[in-house]
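A lone chain, given as structure tokens: the form predicted alone.
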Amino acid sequence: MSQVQILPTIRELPDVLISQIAAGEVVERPASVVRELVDNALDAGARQITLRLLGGGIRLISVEDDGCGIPADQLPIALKRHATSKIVSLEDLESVATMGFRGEALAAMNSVSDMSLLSRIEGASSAFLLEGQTGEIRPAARAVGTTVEVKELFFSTPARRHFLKSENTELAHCIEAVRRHALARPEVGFAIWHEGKIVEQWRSQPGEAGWNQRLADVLGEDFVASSVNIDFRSGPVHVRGRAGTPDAARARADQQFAYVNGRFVRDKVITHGARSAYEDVLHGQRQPVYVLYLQMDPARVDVNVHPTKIEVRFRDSREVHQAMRHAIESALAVPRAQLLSSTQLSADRTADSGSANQLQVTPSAPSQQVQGGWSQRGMPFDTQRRAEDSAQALADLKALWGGPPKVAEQTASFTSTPQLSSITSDTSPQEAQEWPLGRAIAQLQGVFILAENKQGLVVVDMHAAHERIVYERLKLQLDTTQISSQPLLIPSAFAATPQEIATAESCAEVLAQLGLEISSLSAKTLAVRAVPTSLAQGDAVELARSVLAELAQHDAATVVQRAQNEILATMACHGAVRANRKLTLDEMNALLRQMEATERSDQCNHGRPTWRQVSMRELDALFLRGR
């Protein structure tokens, strides 16, 4: 006898359960509550925000601000789902300019905690307190602004509470949430209290000077000292901030902060763009450090991607990727030796660092603005350098990798260009000290050049330094010519995915600019018919797959550039001056001057440093002078 199947009944969920389900997306841990409440305080125009925590935020989260406040009659509405003052229409949603806008956070918090709102507006006789669980409103004492208290988080959903970590771990996440806001709002003061003790405090620092000071307060003086300034515009995208030098790279990506219109985000386009800018200077798997702020039309970015609002979607991800890469590349291209010559090193800061390997650069590094056209690598063309004959520039370095020069030829070998014409053994020590990398005084074990400058001693790895010089010259030659394409005698066919086929068809023009010709042979097969001339001996299929994958996500130009640079790096390594090659003082000085004029000369092609500064204070300490 067959059983009658009972169909489940479709019914509407209770409002409380709906809110608790939604809370699972918005409120993951105490730090989520902190982030949302600080967002609201900033939208209210607060200039001082105080966070008070108990039990790492599990027992209590209290956020106090001095913003505009909430009228008493609107307090109950504030706790309703999808109630907000930030947007009123679809047009507002498509160009969000505030930190909050979804109207979900307060309702979600109220459904999983014991919550209260205390607020007062300008001109009101008193503040009013709203109890979230009962809806009761009563007068209370408070200055203009708002205090939100969230007690016993997840008390109504015990299973969620079991997933929380220890109090110390949750506290660390709460502090990190405030740090991210503090980096973007130097004009706002922040204070964090835990168990009645202050654990972090960042005072209001308005203005440009305040921005640099806030970076130093939050990330430390070392970050500011070992980073360069960025102020870059590319079309509708404005990128500013600071990018760490390769020496400042870390094992983990824990100091990478990116903001879009003041909102901290985690975005693959931004991360990939920043990382690609460091490809040519970063050693191994080290992670760069940076704090970058992207400003663009809010209509060009969708922030309504996830309830946490930490993910975004760009209308044109390629323009954002290129802007990020070019901004950082331009800043890193300036040799630190040039920064040394244009800024005054702080002797006290050098002493405080306690490391002979840390180069100290003042926070006010030169801004990198867009100037004229861009090369294939995305670097700005320098008018004077572009006018210089590249073949002649390489000839200037010939003596450094050729045989030992004759004594009569030493001076002539290094006077073929204006920038080297003044390098002679007769240069006075006073004049030589004006050079950023100083005057060569000796060669050590056929490996290092020792030079004297204003700050003290400069130690140069001559092979690594010359390798970078030759490498950059070769890249410059390639950049000043269009990427030529070489047809393959026999096209290389390969089985392609639907995405690869779609990308090849839609981006044929971009592929042609990169020297690639990829066409369809069938519905599931692509053929590589032409490749860049410089990569003709490589694997055409592997190159095509890499370019199509990057083009589908980011900027494929980096793939071709990377492949070309690998060849040029090999050529430069074989062409650079070898260890145990004895150099004259004129040759050593010529190398130092070339380093000062060469982009990225602070690192070799493999990302290792090419020179180090040892200050007089550090030398004095080695020999206990002054004690």
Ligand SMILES: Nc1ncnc2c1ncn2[C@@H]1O[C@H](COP(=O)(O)OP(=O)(O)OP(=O)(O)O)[C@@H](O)[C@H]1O
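Here, rigid core means the biggest group of C-alpha atoms that superpose within 1.5 Å across both forms. Small disclaimer: the values here were computed from a predicted structure and weren't measured. Positions refer to the first chain, counted from 1. Compared with the form predicted in complex with this ligand:
Superposition on the rigid core between these two forms places the CA atom of R315 less than 2 Å from its counterpart. Superposed on the core, the two forms differ at E509: its CA moves 2 Å or more between these two forms. Once the cores line up, the CA of P498 ends up 2 angstroms or more apart between these two forms.
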Given for the second form:
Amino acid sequence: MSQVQILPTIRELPDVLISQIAAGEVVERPASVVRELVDNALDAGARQITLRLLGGGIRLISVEDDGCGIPADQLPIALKRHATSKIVSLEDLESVATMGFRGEALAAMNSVSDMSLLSRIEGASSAFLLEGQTGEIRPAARAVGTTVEVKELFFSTPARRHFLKSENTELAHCIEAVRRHALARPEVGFAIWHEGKIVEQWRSQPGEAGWNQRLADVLGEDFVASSVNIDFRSGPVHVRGRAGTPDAARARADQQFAYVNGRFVRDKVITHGARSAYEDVLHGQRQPVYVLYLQMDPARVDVNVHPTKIEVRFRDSREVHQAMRHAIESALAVPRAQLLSSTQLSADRTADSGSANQLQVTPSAPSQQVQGGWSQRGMPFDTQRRAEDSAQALADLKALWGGPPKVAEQTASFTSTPQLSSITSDTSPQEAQEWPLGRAIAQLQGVFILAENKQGLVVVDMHAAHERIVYERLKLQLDTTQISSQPLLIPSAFAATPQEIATAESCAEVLAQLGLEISSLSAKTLAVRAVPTSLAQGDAVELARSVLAELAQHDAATVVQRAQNEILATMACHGAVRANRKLTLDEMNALLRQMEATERSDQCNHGRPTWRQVSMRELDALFLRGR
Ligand SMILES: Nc1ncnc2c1ncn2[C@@H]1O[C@H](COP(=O)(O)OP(=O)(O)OP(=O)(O)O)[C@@H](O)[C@H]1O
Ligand SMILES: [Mg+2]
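Now the other one: the form predicted in complex with this ligand, given that the block above is the form predicted alone.
Up next: the whole complex, starting with the chain shown before.
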């Protein structure tokens, strides 16, 4: 049976249909319209942008600005496809500094809604109104600037309208779209009205100081209080903004804002770079919070990848990943205790977190890092201290899993550096008050160290804190040496997949760095011949399998780093002082001083806090003093 083949006729699509198809890419929901219109207002130099919505933006979106306006004779052109005032050539596109450049947003909206443009330029006799449906233009009243109204979105394409969610959901997306703009442009004021009621208002915050205020206005003062300032240059990439402390992490990734040259983007390289900076201090699935602005030569980033411009492509994604990672990592590494001591932070920090003065105070310390200020202050990046630390690390390392048990016993106490204990004994109470984590006064139930500082009481989880100190030392030590490896008396053989065998062969060198030796016995069997000394007691096959799986998936460099860190974390946990061990005051003080000098000492290796401050104000409140 032969089927009759009907020859298709090729036709050119009508203009309206072309626009409607194109609109599908740009206008997905009311929030996309909001994003495009606010982009346009910002490009026009607006200082105040007012958004009015009805029905979650489905019935009406109106965006009003005080920008430069559009001349009457150009109003109809603005609605045409591929019509823009922002670029004229390919070179312009490659260095584009405006939000828009495709010249298609208004045309797309016009094809799927009932739209109007009302605009007035400086020096014009009046404003002019253009009706999108009819193309009719008439004089109207308005100050300089533009109002764009988009009514009944998708009225002509009912199928799309069905995809919209409830009014409340659409409203929430619209607000989110403005929030993203607001975080990037503190000097511009924003107001959002829904059904005649104001739902958000962010006043213009000009000047450098405006940034933190805008962040506080949009994300809450808690965000600013529990984040650190970032100002970091790495090659051609400049990263600024704020990153939350591990404590501030959330269950959802809903407070991660990244901007490239002022444009909000969602980008895997950026997200991954940020996430990796938290790897060591965040436990489980917790999501970090941050607002970060990346600046780079526009030629290093292609913004013309996606119609909505939310995706970008970097010329060198490695440099961006590293910049993100190092920017956050170095700011977070500074123990909070140092921030406390290096600023005018009052005893009230914990009591009324988020007070106005804190906005200026908290960020000052980490930003100095960029200018290399840390070393002058003798803090952890001091080379001398680093040298001492790695000597200490070596001693610890030997004691923990290399040397005879007798030495281990000794080093597990904190007084391993003699001068630490003498400092403690000889210091006057006034001097002791200056120590960020204070002077040890007691040990509680064999678990906590209690200390007294200027602000009041400090409570330290001694195992968690020591674990981090040992871990950081081991990492430091590993920068220069290899993990020691121990051959197995009887190699552990296991049935391996072809993938595992291939990985074991191609990554032999990386495996060796990790202290692992895995070779093939036959076409289907691998044998583990050596494991890291510290893990000699564990299941060699399980270890080999998980490392091979990681190696197969990831880029070798990150696996080595991560696997090393994991191994070290396991070792640190075994090496750290156990609960219920009696410590002398000198030992406790030595631990506190080590914490002050150790990077990331605010969190244990699993991301939990190692210490808490209880301020005098909180203690007073407990006892109703001063009421
Ligand atoms: N609020 C506004 N104020 C002044 N001019 C505007 C405004 N909105 C649009 N225009 C003018 O209309 C033109 C078309 O706007 P449209 O958003 O369609 O394209 P675009 O912004 O140039 O590029 P894109 O499609 O990438 O957004 C703009 O280039 C600009 O000249
Ligand atoms: Mg535009």
